[in-house]
Amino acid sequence: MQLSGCLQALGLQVGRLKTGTCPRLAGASIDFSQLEPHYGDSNPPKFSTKTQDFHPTQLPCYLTYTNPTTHAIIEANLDKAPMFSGQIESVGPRYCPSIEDKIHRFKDKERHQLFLEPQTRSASEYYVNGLSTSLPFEIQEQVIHSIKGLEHAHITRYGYAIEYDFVQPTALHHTLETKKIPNLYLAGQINGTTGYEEAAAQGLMAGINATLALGVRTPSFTEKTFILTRNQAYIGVMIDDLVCKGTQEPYRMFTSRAEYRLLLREDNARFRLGAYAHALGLMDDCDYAKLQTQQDQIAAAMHVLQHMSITPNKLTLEKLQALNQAPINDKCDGVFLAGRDGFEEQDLRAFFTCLQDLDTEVLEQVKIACKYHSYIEKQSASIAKMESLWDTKIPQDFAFERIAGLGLEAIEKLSKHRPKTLLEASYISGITPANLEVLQIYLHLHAKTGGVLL
């Protein structure tokens, strides 16, 4: 509390949020014979391209459900839950409600699903996903033992809820440096986020920018700050959301928050961000050279496929039949055919001579690029259009109050901050994409009419 008070005294807006967790169970005490197993990916992706032989032991999760008995126990003891007794008043994560909240809000539901997730390689302990709770320990025992497969389960760690202070993230620059206190960077839960990945991503960006602020740079990276945009990474989406919009509840990153999510895929992260990693000294020359080679190979393969004309002649139809592929009836390019769902790696190599020598990683990227080619082109065009607009200059004497489509809040903030470009305007807290669209139209009219707004 002393630290929170200190931050408030320095002019930062401090709020309060809530988070919670579920009980953990001893694996040996669970009756798995009554539960439904759910297995992971047969070919799980690797975290690093340097990992070669990757065949981890796959441990299944198990599905079970709450039931009317479970619900009756919880309903009878709601007054003992801090969220309902008034002991905790702050807002919790909307997407991970406590079991008490679910039972209270969704009285018509006869059951709620629970996933038992192994916590250790030996499966000695399980996490009960979906059963976040702050009920007293003895009530948690009753709740657990009312659930199918958990009748004799031993709780190794009880669930709990806590409140914590956070700084409203609109007080931050996109570098995660506080606006009012130079050289103070905030990252993680203090910025109103929840989740390990969200915290790690912020820590990475704050650390890089703090290092750059100290003047520590590599020969390849001479910029004073490092900011990822919304079309470059989910990190960019998250930080932009936080510093521009703020949050009134624990923030979690979802793919639905990103308008360019088709381009922001797990499989192409190193292709999107590899140049930055190398420039910042996080990727060595050898790995970066390999990455550049692969990028060149992908571009070359796509160029050939786009300019390839495939007709439904006898040879083509025979090759498709030999690969157990459906025939084509009309002329098409290589991108269309390579993007088919039925084409596996070996089929692509067999049909397209230009793809025979590509390694598996490159071929996977070519396959994805072909499958979503038209959609990727549309998103790329949209990004290019927006980037061209970001450089639109805003005259310093521009009369924002004369723009009918802007709300009072937007007019006040734009008049106060006097952004020089649309990009700078987008960084102002409370300025929405709709505001920017209206502003762009009026700036265009302003330039076209020589400064006369109709």
Ligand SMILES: Cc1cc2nc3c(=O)[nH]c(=O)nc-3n(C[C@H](O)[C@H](O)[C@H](O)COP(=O)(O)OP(=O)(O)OC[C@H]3O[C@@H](n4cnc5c(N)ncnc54)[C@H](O)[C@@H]3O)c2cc1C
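Numbering follows the first chain given and starts at 1. Since the structure is predicted, the reported quantities are computational estimates derived from the model, not experimental observations. In this text, rigid core is short for the largest set of C-alphas that superpose within 1.5 Å between two forms. First, how it differs from the form predicted together with this ligand.
Core-superposed comparison between these two forms: the CA of Leu443 exceeds or equals a 2 Å shift.
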Contents of the next structure:
Amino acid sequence: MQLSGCLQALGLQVGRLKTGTCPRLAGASIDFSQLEPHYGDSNPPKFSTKTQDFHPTQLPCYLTYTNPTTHAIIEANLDKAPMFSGQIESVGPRYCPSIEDKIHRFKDKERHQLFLEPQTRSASEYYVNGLSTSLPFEIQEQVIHSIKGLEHAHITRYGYAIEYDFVQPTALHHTLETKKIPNLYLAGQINGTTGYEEAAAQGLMAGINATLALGVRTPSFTEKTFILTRNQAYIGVMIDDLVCKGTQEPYRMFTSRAEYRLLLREDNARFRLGAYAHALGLMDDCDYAKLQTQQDQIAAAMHVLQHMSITPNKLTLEKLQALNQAPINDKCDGVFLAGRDGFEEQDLRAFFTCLQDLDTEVLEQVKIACKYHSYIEKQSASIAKMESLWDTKIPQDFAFERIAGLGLEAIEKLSKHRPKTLLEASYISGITPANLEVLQIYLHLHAKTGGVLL
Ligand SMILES: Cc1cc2nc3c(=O)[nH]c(=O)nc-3n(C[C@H](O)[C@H](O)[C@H](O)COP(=O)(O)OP(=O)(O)OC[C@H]3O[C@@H](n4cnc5c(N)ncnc54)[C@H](O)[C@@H]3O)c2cc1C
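Now show me the form predicted together with this ligand; what you just gave was the form predicted alone.
Whole complex next, starting from this chain.
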């Protein structure tokens, strides 16, 4: 029996998804003179703060478009695409549909943009982003040659689509251990996700949890499991979505899935998660000491700025003018002024003595904290309020069916998933805020009356 069959036989629900990729083209065969170049960031962010001297040579991408001829070729051959011929019936990624899908679903669009992305430093091969296809090779040739700049392009590798099995991830604990088969952890595409980062993030979490389950501990991490919450990390959002809601289509981790996007930023990842990394033995003492120093410096700078009173007196106005900054009319604190648009690194150092000696990384954090101060405060307060409420425990034998005011769907889902807390209940798809309100009232009554009411 094949692996998926075994998993199914063990009681896991197995489904099928699909994904595809675009053709690759020989760089030398593309007529770039007809195309619009798009340049990358002049100062690209580094993946790790340990990376020094990061000055990769940047190559541009090029923009081109499909056109009515391209669309006519695809439309005339839709029946040859396995997805449309019925050969493939599984669900594909909603946010990166194939070109066949785009032409079929968005008939009113006259063109679709395509980014030609260099695959290598030598730019010998280009990826045609936006042209994922499973059409036969000869049709792909026609499609490519109908596009501006690609009239004579040579396809080095054709596009294709694949189908794959996945296990409905509601079968998993938040540790990614399967509920039915203790000590079996699933991570990556098998859980219905698509994407390199999604797979890597789950691999990390499943690996850590499997190791902890074996009893391996570090001196500073004594918990039996390692679970990140929705307000701590995108990993927390993704795993929570997967295990609480499951998925019917390839799951991608979009920032829009997170309730607290303002707190979950790429620039503050190490400040949010560094303590865990250190405790789990993934960050050395030296790096952690540096991180802590930076955190202390940010907190100290914010404290000073919050308590600073700046009046629009002659000295202040002269200082602002010298920096080419707009004047202030009213008294304000340092957070307000430092957060203003146009106050760049050198201006911050020149205006605020307390920021003069901070390194660039720390100053960037202070600037962001000032700029979004009121929003960050609001989100933090909302998390604190929610945490106090969502922690409400739901007894495992709670009789949801006896709650007047809960619809049949809500009763079925709550009884099936048996959430342990109100927070977990809120993540079950189909459970509405109104359901949660009713549930919370009953839980309160249940606790107050020692369960008599239910
Ligand atoms: C055509 C295509 C294009 C894609 N393009 C992108 C993209 O541009 N960007 C992006 O982010 N993602 C893309 N993806 C998705 C991404 O590649 C996957 O989501 C990701 O690689 C999944 O990683 P994984 O480790 O979960 O699974 P895999 O990478 O599939 O790893 C599973 C491994 O398990 C091995 N294995 C299977 N069965 C057994 C067995 N019985 N015993 C031992 N080993 C076994 C397999 O050989 C394989 O090495 C693409 C996927 C496809 C198919």
